[in-house]
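In structure tokens, one chain follows: the form predicted alone.
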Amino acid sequence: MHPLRGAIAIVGAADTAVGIVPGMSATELCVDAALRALGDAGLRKDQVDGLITCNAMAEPCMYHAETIAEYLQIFPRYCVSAATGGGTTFAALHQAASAIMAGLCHTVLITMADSLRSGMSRDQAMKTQSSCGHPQFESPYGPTVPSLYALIARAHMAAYGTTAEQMAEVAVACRAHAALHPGAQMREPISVQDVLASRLIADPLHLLDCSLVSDGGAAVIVTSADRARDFPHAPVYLLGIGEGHSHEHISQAHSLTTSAAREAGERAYAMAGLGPSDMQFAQLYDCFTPTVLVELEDLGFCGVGESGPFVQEGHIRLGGRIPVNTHGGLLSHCHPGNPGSMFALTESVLQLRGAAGARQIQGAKVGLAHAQGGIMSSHATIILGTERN
């Protein structure tokens, strides 16, 4: 048995308000959601030892895990500001856990947060989404983050037949779930054809194919399973984690309809020494609707190519075959850049304690989250539980 399976267990989680949240900037956010996690697991701000956050593109630092650190005043003797774009939640749990491992500290606090829809302005927005391509074979063409996934959307319509309607029904399936989330920034429900009649971004992606643009922030608390029994929830133990990095830039990928996601993701199974068939629910990274039917292949929910007719029959919503995504997503629920997928990973811990109120799933004991960064660059898969072994 891998010595990491069932060593390290989540026993705290948070999130702010999310959505448009003008009264606090990135940093507050961020402080916020730490308070918030530390209240959760019971614990006083000095016994934290190690702090792992990620920089905030609308209020960037150039150190910003000790301009948190310092915000909150403690004192850790491990921290590290992880920059691993949307996969850096689950890479920094991965940091975490090796440095609990190690003996490094004992209680990491990961808290992040960003406020991109309060505190950048549309042309900052614009600028950011323009600059990630590769400065020489894709920059000078004008691309934005959106017409980058939507070659994808292509290659994956053009090798399987994946229609318009298989994607819009994953923004369909995370806004129904998203409708039963209180804090969601988007709770109203909408139909295949809604997402077919919202406006074209980047051919074949509509808005409503596209993630939300959010204030907000989240954060865990995380430590040796041997000292997670004398918190107040019972605590969620990390199972397996992998992580998968196939290229930086879109231009350089080997392929369009498969990604790190299947590395990812068999690490991840391996180290729990469990499957696809035995999970219960998957948070998947939703930043665009076709990286959902490439991420349900490749991390073996369903067969290569068959992702569109397995979200189209219903597979992916609460009391389907794999309930995807249960807070909402960054389609529906908040989308503040990178600590988009924090939110997934407070929502694993949610299911998991039975505490998710009306899109419970009931008998949640494990379940999958992946994340990823960059145009479907660098991926991170973890996979939790009730019970170490």
The other form holds:
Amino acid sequence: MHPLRGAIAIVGAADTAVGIVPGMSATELCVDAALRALGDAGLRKDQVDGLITCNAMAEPCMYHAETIAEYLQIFPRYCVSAATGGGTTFAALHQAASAIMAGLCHTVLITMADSLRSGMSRDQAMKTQSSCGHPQFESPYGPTVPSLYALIARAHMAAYGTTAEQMAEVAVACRAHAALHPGAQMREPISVQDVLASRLIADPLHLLDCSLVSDGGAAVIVTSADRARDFPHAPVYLLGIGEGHSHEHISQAHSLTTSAAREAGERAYAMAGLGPSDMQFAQLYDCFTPTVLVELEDLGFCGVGESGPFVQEGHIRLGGRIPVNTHGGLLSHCHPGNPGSMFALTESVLQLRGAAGARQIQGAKVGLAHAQGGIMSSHATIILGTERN
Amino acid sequence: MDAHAGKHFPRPTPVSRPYWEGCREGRLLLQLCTGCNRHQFYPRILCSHCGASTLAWAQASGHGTVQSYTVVRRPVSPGYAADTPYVIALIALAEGPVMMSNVVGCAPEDVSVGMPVEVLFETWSGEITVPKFRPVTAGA
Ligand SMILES: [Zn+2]
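Could you please show the structure of the form predicted in complex with the partner chain, as a counterpart to the form predicted alone just displayed?
Once more the chain from above appears, this time first in line as the rest of the complex follows.
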């Protein structure tokens, strides 16, 4: 059995207010998330000896984790700023688990936040939006981030007959779930027709196929399974984790319709000794609706090329075969950039504690979350469960 | 050329300079590995197929097909506003590699996956000429 399987557990998890949160800087949101997670775990700040953060676009700093430690006045033995785009969150969990198992530290605080909605100066916003892609071989052609994901959507449509209506259903399902989450940024239900009627951003992606721009942060506290017994909440065990990294620039991807989510998923399933049919929920990275389709296929929830009909038949809704993004995802809950998947993680913890309120999956014992960064570039899959063995 | 002011001008590196010089002369050059006889794009100091460093430059046919595409409705920055809407496409070159480009010379709604295209060159400045693609059947 893999040494990481069931070896660590999440003992604290919390979100800040999300959406439009003008009263706090990115740094303060990050600290606020940390304090809330410490409170949830019943720990004093000096009881964590590891810290992992990620940089904030609204308030970038050279040594981000050190900045957060300084603000909190904690003095960790292990202190890292992680950076694999949207995949950062679960890559950080991988690092935390490895650090604990290697004896580098006992208890790790992972806290991440950004203030993309309220905290960006005009210059920062211009700078981050005004170019993307490879500086020599992509950027001159004027791609936008949505356009790079649109290339994936179009390729899936051409290969499998996937439709804009089917992609829209991903946004509709996420919104229906967000409507059940009191903290979500967008809670007004939408229809497939609403998505298709929203402005075209980069064909075939409409405005409502694109995720939100948000302020917010979230944090978790991770410790060894042995220590995890003595906390206020029942531990949520890490049963499997895997990464896959295939490219950085979309023009260098070896496939547009499949991704390294496949390798990440296979590695996580192998560690857990579980498969897709064992999962009771899947929090999938939904920066744009087509990514969920590719991930459903790559992670084995449906056959290759079958994700369009699969979502159209309602299988990703609460009560469906595999509920996806029970908190509303990046499309409707919030998307403050790199920290985005932290909310998929805290939501998974709530589901496994049975504390997800109106959106609770009855009897949830094991579930999966997947994060993706770049343009389907870096992937990390985690499998969490209520039982260690 | 004022028409291209504000666009993202590529900055050639020592390794990529022959590619950009080729574009300026109206030739699409790709690296060809003399070890495994395969082409690659973008230019590198090693062959991405076999790892050899024995790379030569070879003129490509300039033909390819559209692997995927999108129509950008909101320009990435003001320098691209006059071109909007514009087509971003991945072009599968006849020699094997894939490159990003714009498809021009036809209405955006006439672009399709699998469409045969051929290279043309757009001069941005004395140093920079950018390869773009147009439909083979457009008779442009
Ligand atoms: Zn070679």
